[in-house]
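Have a look below at one chain only, the form predicted alone, in structure tokens format.
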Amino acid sequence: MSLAREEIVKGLVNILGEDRVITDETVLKESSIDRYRKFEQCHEVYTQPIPAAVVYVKNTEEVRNVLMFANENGVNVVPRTGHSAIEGGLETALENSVVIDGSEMNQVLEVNKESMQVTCQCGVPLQSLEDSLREQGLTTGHSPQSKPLAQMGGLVATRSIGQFSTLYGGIEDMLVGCEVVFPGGQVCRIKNVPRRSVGPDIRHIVLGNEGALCFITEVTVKIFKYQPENNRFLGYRIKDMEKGFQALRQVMVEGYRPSVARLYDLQDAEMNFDWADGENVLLFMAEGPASITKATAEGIDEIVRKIEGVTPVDASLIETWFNHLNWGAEQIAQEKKEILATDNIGITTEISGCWDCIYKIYASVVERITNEVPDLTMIGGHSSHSYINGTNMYFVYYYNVVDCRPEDEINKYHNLINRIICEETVRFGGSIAHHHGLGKARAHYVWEEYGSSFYMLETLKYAFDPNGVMNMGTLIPVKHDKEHPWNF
């Protein structure tokens, strides 16, 4: 039997003290969801179980003590840092959960310029870390749109990616080592080395675990020279979206590595570029040493200009766009005002696929959403992260919420669109989540996503969380059975 709500709070106070065990009703309600339920959030309607407490931890030992308490008493915990998740991963799906907030573990522990790596606690804000490094002529190379909000632990936990990934890679390419705590109280440190061949790469147990296996307390990531004075920008209008994908593929296959490589369809382009003139938009940025950026920009330009239906645009237009990419608290507040005023809401869902299927996924998803979703005002998207063998697609969609209570919007619109995107992506052989994580929103499609390899994921979950207390419902759904929620 799980502890009663009052007993949970009492036990946490004994570990951390009253000042770091928050039971304020408003805080608890706001902590029951993330931005997947954006419409409910804007209307302050909360449909998920309200947690028993939000606790603020300040060091690894406190994390360990809280996790052991939860593990021994069958209390579900939801690890978080920046609270910027958008796929339901931070929802408290079970009654009397505890949110463990690591945002006060916010110290940069070491900037090692010799080995070109930085070590910091999980709650270090990426924006402040990046600003500090750039003052020293350095960069993490990691720049997601959520940079003003995101913190280092969450970035690793969600297997995030940044806007310069085509050059620097995703967080999995940047993570050197880390410290994590498992629910049984085991504190594990993966040491910092450039590479090793000593069995499976256990960093990948931590990367993307979304708080369903462990709590990340410390991370070490690579750093790079920061040379913005050498940046080069390229932009084009392109008539045909399929030819745009072919252009991205050719750039990658020929061996060029721009930091930014993006393709916008005409609907998404219209929202972002006042010069798109009803066409798709293709753009690139090259960065690094001057000789490399020059060769990269010239090589890409030569490739793209040979494609039928391409019109180059002035590079300054791309630079202006580039300087206004990030999304912080100010933009979220403005978005809330607009949603409340108009009942029109915009959401994104990202997937990935190899070059031989990505256009099929894109075209099929757009067609189905156009035909099947009521009150739609826009469906489009862009590719923003490319590889030698494929790319991602970032679907962008807006709809009016019509004759619908805030608590019903999620099923009438958002979940419907999510389902269509996941179904078509799986049908053509892509992956249903490129960098936002499965969360709880897309966990329902985990079996289709993993296929026969689900055995491996399930085995990891049972092994590292045998009592089922780590962010249940994330990665793998749970049955709606209060007595046996651990049964998949």
The other form holds:
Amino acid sequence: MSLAREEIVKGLVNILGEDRVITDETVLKESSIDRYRKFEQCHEVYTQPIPAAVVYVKNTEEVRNVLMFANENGVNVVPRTGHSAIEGGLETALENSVVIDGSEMNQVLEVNKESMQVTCQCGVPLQSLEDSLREQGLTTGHSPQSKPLAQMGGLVATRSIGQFSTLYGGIEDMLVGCEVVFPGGQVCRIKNVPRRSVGPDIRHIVLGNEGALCFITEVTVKIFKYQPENNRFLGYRIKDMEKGFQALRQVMVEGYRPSVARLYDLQDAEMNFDWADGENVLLFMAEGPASITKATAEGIDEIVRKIEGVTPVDASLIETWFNHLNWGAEQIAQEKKEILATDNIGITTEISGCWDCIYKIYASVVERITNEVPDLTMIGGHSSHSYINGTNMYFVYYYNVVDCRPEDEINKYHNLINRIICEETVRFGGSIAHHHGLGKARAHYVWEEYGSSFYMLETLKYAFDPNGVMNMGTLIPVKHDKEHPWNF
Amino acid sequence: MMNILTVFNIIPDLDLISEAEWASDIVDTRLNFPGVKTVPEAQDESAAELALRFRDAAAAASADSVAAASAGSHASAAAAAIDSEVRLTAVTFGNAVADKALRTLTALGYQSADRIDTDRPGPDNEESHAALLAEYCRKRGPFDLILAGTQSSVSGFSQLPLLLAEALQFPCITEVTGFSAGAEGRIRIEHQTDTGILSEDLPTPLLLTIGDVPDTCLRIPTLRQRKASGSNPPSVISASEFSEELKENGIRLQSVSAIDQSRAARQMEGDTDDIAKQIVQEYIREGTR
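Given the form predicted alone, state the structure of the form predicted in complex with its partner chain.
Next comes the full complex, and the chain you just saw is listed first.
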């Protein structure tokens, strides 16, 4: 049974009070999308159903009460913290949805230096947590480019990863325990232990659920010693992209764990580095105790210099670049101005693949996008997260939006490009999303991504969200046109 | 044919520099920003974009007049086409780092993109740069219109365009916000004055300095445009080809330090109205002392 909009608002006011139930039109419109529809957002065009309300919750009990209200009345909810999602995960796909914003649950509850863990509520901004830890000689080791904006709940929900992942791992390696609330009102705590063997690791029901299964209210993550004085940087130009992948692979296979290992193709390198000189760029950072960073840097340097077509560059160039990587509100505002001034927009899509297929994915994607997408001004990308068995590829693309209404841009360009990337990735056996999440955008490829294991995802969804109120459309689409899967 | 030259400058993207990094590196009397991306000066980009718009307008007018003259004589149609042809040239000083911007301009349709090769980019000695540019203009011209940004955001003092105009004996119009084809072969110039925007039709040759003009971001060429322009790469001209020598200005940078712009602040908690009253009372007390 679904309620009328006014009844939804009334019910929420009864739970939270009027001042925390927002029905301002501008707030509702901005809350109906995330950065996936960046072009529409810049033009202040809103094509998704406008939510009935945005509510700000302050504690677990309020989350529970709001979720139970939504569950009992068939109201779709979209959990949110930092509002930095970029794959449509925060779009309010159904009429009269409610956005539950946890950003006011922003307390750091405990910094446990003995056990090297920090416990905080879902709305703690990662940047402020990291800043305060660094003052104490500690770090989360987690540094996604969205760090100035992202908050802890969303980072766990999207299975995020940071720039230093090759050393510290992704969020899945950092999460120790958490507290979550399910739509039926169940409040579940997963305790903080270093490891256990007591059945399946249920943290992985929470990690990456993108608000489609539960609302994350509290997380505990590992912390590490912060030793920036020992950082070592390495940079190289490399003529051949395929050899660049081989270099990354060899570094990982030989057992080195730099905190940063990146390979930029020549298009992306030209955009980022004046000194690229028309070549691909390889760069590394080693972090940790002095003896380890020295050995890591020397070992990597020895490996890379033996590869054909490599030219080392001054390490200070890498350090300077690295210090200016992250994106905050200022960069987003500047980007909006540039998009409006030029009608040229840049977007990214990240995938992953094992070493034996990643170059094929990269090459075929670049070729297809170059040939099939109109008005393209740039296609390239970089690998930024490597493992013993493979790496990711972060495709970067820019296009002019020509003779096109803002609301039509998504199908004319963005979804077309995503379709090509997903098709080629699946064809060669890679994964269509490395760390941004499926959201609603790539959910249309969920069956191809999962294959026979879709049964497991679907069963989780039915089990934890039987009434279908948790961020519907994320992970599994609500509407899917099999003939034109990328028109939405 | 209308021959337009755009003079542009490449600078480090200073928005990427934190204050702590500013004073770190002085090399050969210049501030050095290793590893920082370079970008064209914003006003020079506006100049380049305005030149492209002028070309587009001329091409559109030519297409209209050819269509209109199609019922008339072949000679009048051809004459209309020739008169509306616009040739765009760009020139900069610098090393190979500037070639990226030059390739962008050729992809957008600039017929020539020249780099005067020097490891001292930017007009740190504007008199010397102006003299060399004037010689370039005499060799590569004649140019009907020369466009340049009003002022470099890094090292300029707005002198280069004016010195260049003086050397070439060109009338110079400053703070131009737009230009288009005027009557009788003249150029309609719109420029900022103290009292507003003045629009006037002027004969060429002219040197125009372009100020901060809204909505003039340089357009972005597509990959196809870049591929098509690949056969027209930037040309590099050695500074030694000129009789004018690129001289230093004799000013030696010794050090750089940030101006402390911090102000005392105090955090006040409590009711907003009470705080406001307290501040006003304190202000009045300070004033009566």
